[in-house]
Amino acid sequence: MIKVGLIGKTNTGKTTFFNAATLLSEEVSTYPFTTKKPNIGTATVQTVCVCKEFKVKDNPQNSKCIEGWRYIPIELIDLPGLIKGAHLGRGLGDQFLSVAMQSDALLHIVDASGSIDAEGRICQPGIGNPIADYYEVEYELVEWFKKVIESNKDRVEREYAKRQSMVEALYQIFSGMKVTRGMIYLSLEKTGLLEKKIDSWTEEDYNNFSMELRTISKPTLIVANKMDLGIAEENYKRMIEEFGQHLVVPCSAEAELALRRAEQQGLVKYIPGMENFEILDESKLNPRQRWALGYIKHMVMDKLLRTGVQLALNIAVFKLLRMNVVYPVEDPEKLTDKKGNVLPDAFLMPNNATLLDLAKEIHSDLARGLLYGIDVRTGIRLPKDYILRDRDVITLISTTKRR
């Protein structure tokens, strides 16, 4: 499963955030350290299902379908609120670092309005800078990259004796933190420290690998938060100057939070990622629900559009992450798999992934039998190489089973 960890100072709304995504009620304060573990739950990205390019009542297995909008499963991580010095273990560093290695993608949540201070406490909204906030952590990510190959200088060397080849000596500390040989390899090739032994590496050097490695195998968006609260507005068009407006999505995780419980309580109608909802029974709401929802209307989503927590996972996933839907189905006339299931399920799948990856991440024995593919659309027979595209429904044909 796709997993994706969500950073920042304390105080930034990194838990509301998450339960907003999860409904999972974590502890909230105003005192820093809250969350002192991780907090892992199960979020979805949003997409337009292809019920309706079928014309078909589909039966989701390991998804749902909300009026035509496919809600697909990913693993959301709340990590400890990060500090300075958190490289060298101040605080929770060494916790909240380790474990943000284990993301696919990272969202960085800053409070846009300014309300803590440098040290993540509640201060009056506009004393703090979200701006600094974000470099904050963010030296303290590319600090944890170079503490990681500086404390295994000696196990590079030795690895580079066996292997000759910087890559793969470098591979073998990171590989356990969803890192790459691809991703080693641009970012060497980026620093031109390709053909480079470690000990020769200067300072500089260091210092712009672990930059490059790590902008590149974790890709961040930056999530503006609080974005209904003091100078938000104001500080949000620094940061897209700043950041660029594809970096940066505006957020009030409080409102999402908030419609997601009222939908659940049944007083509105609200499906994730959209830019309304509807007050189902006026007579059923209090006074205070009542201004909580036309503060909702007012400040989010007439001015924001949406609430921007649906929208900064969707980014991450299917923008950062670049990642395809695709429907296997083992039916291709009725769409069904064998317990008559319509569409029954949907996988996110890298960009570039093939047939056979699809195979693998169903079932290794239905990998292991692959004979083709079936395209349900044109019906034309797909090798087992076949890169897969965005909305693809296709019947795997398999000497051990079929889906």
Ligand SMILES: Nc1nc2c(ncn2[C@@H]2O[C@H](COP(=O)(O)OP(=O)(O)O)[C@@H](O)[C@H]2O)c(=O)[nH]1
Given for the second form:
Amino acid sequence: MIKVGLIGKTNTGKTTFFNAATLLSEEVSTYPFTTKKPNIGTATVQTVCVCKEFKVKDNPQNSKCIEGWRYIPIELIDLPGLIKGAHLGRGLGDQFLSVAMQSDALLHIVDASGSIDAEGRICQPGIGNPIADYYEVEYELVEWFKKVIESNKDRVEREYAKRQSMVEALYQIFSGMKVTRGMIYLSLEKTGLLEKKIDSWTEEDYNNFSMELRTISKPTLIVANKMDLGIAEENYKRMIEEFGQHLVVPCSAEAELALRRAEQQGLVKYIPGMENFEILDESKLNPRQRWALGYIKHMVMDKLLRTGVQLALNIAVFKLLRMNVVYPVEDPEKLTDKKGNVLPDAFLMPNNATLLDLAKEIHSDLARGLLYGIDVRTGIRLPKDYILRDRDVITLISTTKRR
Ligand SMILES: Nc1nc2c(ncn2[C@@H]2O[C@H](COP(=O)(O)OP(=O)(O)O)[C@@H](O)[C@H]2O)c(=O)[nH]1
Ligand SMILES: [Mg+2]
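Okay, that one was the form predicted alone. Can I see the form predicted in complex with this ligand too?
Below: every chain and molecule of the assembly, starting with the one above.
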């Protein structure tokens, strides 16, 4: 399953974001760390379901469909705040960083309202500096990559002697961190280090390579949180000037959490990611709830259009990681699985994945006997090396039947 990690300083709203995004889900487990722990939960990304196009009523099994929107599960990891010196182990930072390294993409939660000071303590809104906060956490991440290489320098040398390739040598130490050979190659190429042996790397080489690999291997979206506080707007403008509009998503995690809870209690109709919500029965609300929902409408929905929680997850998975959604079905006519469930599953597949990759994702037996696929829309036969496209509905034909 795709993993997205939440990073950022303390009190920026990571846990609030996590709780809001995982409310629809069942399991929440925790890592066995002694003090504060990372939380692992299931969130979803949202895409237009193919059910409308095919004019069918679906019965999703591995995902959900709400009014034509398909919600596909991903794993969300909530990390305790990173503090200065985290890469040196301060505040269990190195353990948290190693968990962050298990992610495919990161959401960097920043307090755009400036209500945390340099130490991450809650302060009067407007005092904190979200841009400085961002760079502080970034620095810890890059230093972590650097530390991984420096502390494994001897091993890289040995591997290089054996394999005669810097890509292969570095791959040996990074392979457990969702870093591919391709990512290492690109980072070495961009920094001109493809042919340079590690014993002659300068401090600058270490820095440049670490920064490059950090950027390439952990694509990151910046979430400007606490946008419901008016004062956040100015910082948000500064942030898009600094980082570019397409890399910053304005957000109110607190508003999303309130809406999803109100939805669970039957107070409002709200579909995550949508631009509005509807109060179902005005008379059921107590004065506080009425005030809170009015505040969310004024300060969040009217200004930002949405709370930003679902949007941030969608952008991370569909834009940064460029995942496609593919619907395998056993019966190409009825669009069902063996049990008759219509459009039962939606899979997130990487941008260059093939039909064979899809078969492997479903079951190794299916992959072993894979003959070809059928594109359900056209009935055309697809070879094993067919590159999947977004919204493909596919039947896999294999000599080995499942179950
Ligand atoms: N106004 C506002 N406050 C928020 C928002 N998200 C989180 N907070 C508050 O910020 C504080 C820290 O939140 P928390 O989720 O524990 O932060 P973490 O340390 O990054 O996990 C809490 O008091 C939250 O209620 C938001 O979107 N708007
Ligand atoms: Mg937290």
